[in-house]
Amino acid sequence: MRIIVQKFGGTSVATGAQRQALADRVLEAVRKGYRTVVVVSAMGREGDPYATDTLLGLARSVCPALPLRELDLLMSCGETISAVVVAGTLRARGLDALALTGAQAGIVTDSNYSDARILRVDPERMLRCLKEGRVAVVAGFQGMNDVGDVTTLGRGGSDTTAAALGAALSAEVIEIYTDVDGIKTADPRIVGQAKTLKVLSYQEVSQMAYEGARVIHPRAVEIAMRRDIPIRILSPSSPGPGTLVTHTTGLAVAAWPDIKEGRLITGVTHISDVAQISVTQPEGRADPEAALGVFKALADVGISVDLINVSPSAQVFTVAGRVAEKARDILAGLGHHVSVLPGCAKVTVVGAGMRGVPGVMAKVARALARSGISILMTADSHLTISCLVRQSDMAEAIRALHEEFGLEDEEDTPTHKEAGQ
C-alpha cells in the first residue's frame, strides 16, 4: 500500500470552513491512490472551548495541584473530540472515516505523564483499517502506558504522533499542515521579506525547531529521519508545495531542479525572554568542582540551561526569563555570588552549509555591529551560530542577519566560497 500520514494542527480544525479545507486535502490524497491516516490536534487555541490550554485551565481552577495522571486524561479529550468531528466531516464528503484514540491506534508510551515518550506502535488495527479502504483519523498528542492509563506526549505531541505512525506504517510521506505555507527564512512577523524555504535537511529543520522555530517539533523530525521518510510542511488553504524536509538529495532536486546548491545559511531563528546568569565563587576562588554544583542544583529543580561558558572561577549561562529569579535564589543559597541580566534574547543563524567554512562569524559580527547591537555572548555548533542580545535589539538583529546573508532571495543565498568576502 502507498500510505500517507497527514497531520493537521489546531487552527486547521477550529472552524467548519477550515475543516472543509482539511477534507479537500484528504480527498486529494485519496484520489492519488494513497491509503490515508489523518492525525489531528485539539480544536483551536487557548480560549477556544476544546483547546488543550483551555482544558488545563479548567482543571487547575478546580484543583491547582491535580496529579499529572488526571491532567493527562482531561487534556487528551481535546484531540479525541477533534478526531470525531473530523471523521464526521470526512464522512459527509463521502469518505469512510474511522476515529481512533491514540491507544486505539496502537501507541504505547512510558508513564512520564504530560511528557510521555512513545515506546512502540502496534500498527495492526491501523493496517486493517487502511486495507479496508477506510481513512483513519487519529487523535494526536496521546497514547496509553502499559497499565492502561492515558498519557500525553508534551509540546508538539501531535507532530510526534504523526511521525511515529508514519514510521510504523512505512509511510511514503508525512505531511504537516500548519497556519503557514512552509518553513520561513525568519519569522515573517519580524522580517517582511522572509521567504518560504523549498527544501531543508532533517538536521537543519530539527536545529531550527530547537532554536525557536515552532513549525514542527524536533522529536518528530528525528523519528522521520531514522526511517528516511520525507516530511512536507504545508498550509491546507495554500496551493503552494510548502517545504520538503529530507536528506535524500535526489528527491530534493527532482522536486525543484532549479534549487541552488551550496546555501550557506538556511534561516534566522530566535528565542525571546531569556536571562543571562553569571555565577562566581566566593572571593573569586577558583574551584574546578563549582560547575558541577551549579548545574546539578538547577537540574534538580528542572531548570534547563543554555549558552554555557564555564571557567574554574565562574560560570555564565542563560535560562528562560520566567525561572531566572528562582535560579538566582537557589544558587545564592549555595553561597555563590550570582548576578542576573534579564530582558535578553537568543538569535541564531542556522545552516548546514556553514560547517567548516571560515568567515561566517565575521559576517554575523559585522551585521550586528553595523546595526549598533552588542553581542553579550555566543555559542556555536556545526549548524548554528547563536548570539545573546538584549530583547530590545532582537527584531533588528534578526533583520540585520537576514539581510547580511541574502535570505530575502533564498535561491540566491551566498555560496560557501563567498562566505569570507
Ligand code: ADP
The other form holds:
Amino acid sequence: MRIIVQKFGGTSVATGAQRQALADRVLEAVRKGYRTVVVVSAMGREGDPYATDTLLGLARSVCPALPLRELDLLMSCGETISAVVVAGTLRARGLDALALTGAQAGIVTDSNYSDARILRVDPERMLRCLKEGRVAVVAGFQGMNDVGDVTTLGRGGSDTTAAALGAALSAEVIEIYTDVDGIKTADPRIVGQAKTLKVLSYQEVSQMAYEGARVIHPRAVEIAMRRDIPIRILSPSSPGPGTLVTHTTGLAVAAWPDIKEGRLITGVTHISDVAQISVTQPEGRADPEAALGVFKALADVGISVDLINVSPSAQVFTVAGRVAEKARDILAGLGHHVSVLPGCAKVTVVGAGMRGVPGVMAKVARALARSGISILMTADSHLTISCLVRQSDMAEAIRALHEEFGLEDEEDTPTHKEAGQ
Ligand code: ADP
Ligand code: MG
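Swap state to the form predicted together with this ligand from the form predicted on its own:
Everything in the complex follows now, all chains and molecules, and the chain you saw is the first one.
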C-alpha cells in the first residue's frame, strides 16, 4: 500500500470553496494510487463558530477556571466537527470517506491535558479502513489517554497528528496544506518579499519552527525525521511544488559548492511577546546554590526559560510574556531581587550554512545597528543566532536581517532529486 497523509489547516477547511480545493487534492492523490489519510484542523479562525479560539472564549465565558480536562473535551470538538464536514464533502465528490476522532484513529497520549504528547499510535483500524479503499478523515489536535479522556496536543497539534499517523502507517509522504505556498525566508505577514524555499533539511525546519516559524510544528518535523518520511508544505489552492523537507544535509553542500553568501542563512524567524527577567543575589554576592534554585523553581511550575546568561552573582533569561508575572512572584517569594523587562521579542537567523563560518554575528550586529535597533541579549547554536530586541523593533529587525543576508534575491536551486513525488 502506498500511503499518503494530507493535513489541512484551519484556513483550508473554513469555507465551501476551500473544502472543494481540499477535495481536489484528495482526489488527485487517490487517482495517483495513494491510500489517503486526511487530517483536519478546526474550521477557520477566532470568530468562526467552531474555531479553537472561539471555543476557548466560550469556555472562559462559562467558567474562568474550567479544569484542563473539561477544556480539552470542548476544544477537541472543533476538529471533530471539521472531520465530519470534510468527510461529507469528499463523500459528495464520490469518495468513500470515513470520519474518525483522534482516539478512533488510534492516537494514545499522556494525560498532560491541553499539551499532551502522543505516546503511541495503534494503527489497526486505520489500516483496515485504508485496505477497504476508504479515505480516512481524522480529527487533528486530539488523542485519548489511558483512562479514556479526550486530550489535546497544544498549538500546531494537527501537524503532530499528521506526522504521527504518517510514521505509524509508514506513509510515503506527509503533505501539510496551509495558507502560504511553502516555508518562506521569513513570515510573509512581516516581510512581503519573503521567498518560498524549495528544499530544506529536517534540522533547518525544526530550528525554524522552534524559533517561531509557526508554519509547521517542530514536534511534527522531529517525528517525520525519525522515520525519514518527507514532508511537503504547500497551498491547496495554488498547487505549486511548495517546500520539500527531507535529509539534505551534506547534499546541500554538494549542491551548492559555491554557497552564496545569501545561503549562509535560510531564514529569519521571530517569537513575539517575550519578557527578560534579571535575578540578582543580595549585594551582588556570588551564590551558586541560589542560581540553581532560580531555574529549579521555574521548572517546577512548568515555566520554560530561554536565552540564558548566568554570571556568579546574576541570572538573566527570558520567559514567555504571559508567564512573566508568575515567574516574578515565584522568584521574589524565594527572596531574590527580580526585575522584569516586558515587551521584548526574539529574532533569530537560522541556517545550516553558517556552521563554522566566521563573521555571521558581525553581520547581524551591523544590520541591526544600521537600523538603530539595540540588541538586549544574544544566544547562538550551530544553526542559529538569536537576538532579543524590543517588541516595537521586531518587524524592522526581521526586515533588516532579511535584507542583510540577501534573502529576497536568493536563487534557491537545489539540484538533488526531490523525494516524495
Ligand atoms: P494552519 O492553520 O494551516 O496550520 P498556521 O497559521 O499555523 O496555519 O501557519 C501558517 C502561517 O505561518 C502563515 O500564514 C504565516 O503567516 C506563518 N509563518 C510564520 N513564519 C513563516 C515562514 N517562515 N514561512 C511561511 N509561513 C510562516
Ligand atoms: Mg499550524
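Everything quoted here is computed from the prediction, not taken from an experiment. We call the rigid core whatever largest set of C-alpha positions still superposes within 1.5 Å between the two forms. Numbering follows the first chain given and starts at 1.
- Thr36 shows a C-alpha shift below 2 Å between these two forms [criterion: core-superposed Cα displacement of 2 Å].
- Once both forms are overlaid on the rigid core, the distance between the two CA positions of Ala365 between these two forms is under 2 angstroms.
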